[in-house]
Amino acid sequence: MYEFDWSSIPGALPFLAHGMVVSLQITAVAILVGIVWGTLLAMMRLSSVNALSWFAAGYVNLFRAVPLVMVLLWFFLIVPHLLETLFGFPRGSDMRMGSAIAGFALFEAAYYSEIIRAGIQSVPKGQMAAASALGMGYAQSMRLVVLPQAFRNMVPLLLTQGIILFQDTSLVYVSALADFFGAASKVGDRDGRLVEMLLFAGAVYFVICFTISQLVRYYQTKLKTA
């Protein structure tokens, strides 16, 4: 039978920490990145400008078709290439955290691309419609008018795909990077306690995201009755 034991946990507590100060790191700034650039996808995929509808579209429908270990796997192989070759830098440089957020930033820019879209055509067409007769162009009437509802509605499903997000980061293990999963990986190969290291970053996990769920649960219950 076998017998837990938990006592390389206390020592490795400080390496775990760095760990999920990458994982956090990746995932607030692929989050910024994501949103900025998924809007920008879904206004040029609502614009009547078919050559950017279409691009808008073929982005969204590559990202949402290709498993994401894939998307890093490509991004860790080609990225560190493409910037030695253009920007030349340096070759054999560590690359690996630019990397996994370029990655992750992209491909969730898809996800929050089609979030947004529907938070945009959540609203009424005629505050579109006011905006134009009060002499706003189409980009002033989305920045002022349109954006600030939508997202007012959409900020439940953007923490959502932001607590996926966060869990997804356990996929930088393809390219070495040590992330709290990866982290806690190495210390229970390097202490033969790999199960028990497993179970407390799940736990880790479990309580970070359910915690972040009931936030975004009570926001949508205060949502509902603003």
The other form holds:
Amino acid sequence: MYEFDWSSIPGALPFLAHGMVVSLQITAVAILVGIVWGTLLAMMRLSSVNALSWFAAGYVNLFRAVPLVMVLLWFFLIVPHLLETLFGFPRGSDMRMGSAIAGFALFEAAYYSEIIRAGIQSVPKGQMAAASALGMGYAQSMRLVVLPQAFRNMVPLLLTQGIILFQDTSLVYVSALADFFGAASKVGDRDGRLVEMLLFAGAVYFVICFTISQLVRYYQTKLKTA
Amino acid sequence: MITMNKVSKHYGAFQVLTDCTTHVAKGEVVVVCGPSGSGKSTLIKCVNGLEPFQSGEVTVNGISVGDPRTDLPKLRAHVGMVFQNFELFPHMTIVDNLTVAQVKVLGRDPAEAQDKGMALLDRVGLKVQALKYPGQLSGGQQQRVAIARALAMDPICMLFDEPTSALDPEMINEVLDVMSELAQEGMTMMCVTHEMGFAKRVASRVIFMDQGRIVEDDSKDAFFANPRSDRAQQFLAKILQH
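What's the form predicted together with its partner chain like, now that we've got the form predicted alone?
After this comes the whole thing, all chains and molecules, with the earlier chain placed first.
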């Protein structure tokens, strides 16, 4: 019978907390960049300029057809070399955090752009016509009229995607970055208490994600009644 | 003010407008009517370039709408348009609906835009609703707001695309009253509408369209007393029965 021993957790809390900060940083930056880049991609995809629309479609299909962990490895292994050779970055500089964030942001943008595209298309065409009729240009109509309504409808989906992204940050373990999951498994390895640490980490992920998804549901019901 | 010369438009093989020629002089109120699918809405959307057309010429105040060098947003800023489904911006308050384009398009001072917006809301009898959202207003109220929103841009002419078609019957008159007042003040107007009572009271001319062509373009009196085409006679007979 396996004897659980939770005693290594209290001492490891500061290290784990630091790992959580790393996870949250990656999540926050990747969501932000992902939404901005995803919005641009969605607008390109819906654009009447064929070259833009094809580029966006190609980008989205490429990133949605490869595993995230592979994208992260590419960014971990290849991009730093490129930066070193192309831009003369000092050899062996630590770009793990940067490349992880870049990998996530570019990957998630593909998913966000599809959510945002659906959101833009959910806004009635007449809204764009009304904005144009008032003399607004395309960019103004998008910024002032279409996108605010699109985002309002999309908030639940964007948050849900954010939760998935937060869980996926655990994949940065492939680059030996000490995010929350990486920190927990390191402590577990060190103390020979991997099972306990992974159960604890799982519980923390669950509490955070469950809480946020409940908030999303609350917001959704509020949106429906509004 | 508005001239259209042999305007034609097609979607692929489907011809929507064929050689439409007409004009609207300053201060004139022209009602465009005809059976559904006759191209009425498309025709007035060509006036501010919301619908592109393949041949012919449209000018507003001497500016060619179809010319690729024309700054369409600038032109549209001074051509008011009212839509069948109101198209107020649902995420903005009523007063913000009236000020956003004044500030962002015309570059007016926000306080000035606000004053202008409130004055226009007062004029359409909706000042007390200024801080509500469009969804909280009735259809008739929303359409009056939409008219006020267009007027806030100091338009040189107004286009109405079936402004009462989406309204419950008891709300139609409140909108037509606002439009009649506008007409009496000398606003140049082009209205697509089935409200023949409005046309009889207010219009200077009536255009009748069928299958993408302007079949009749005559003074109001001549049109109602003695429509020349069979198609217009049938249309009037049907629509005037009730």
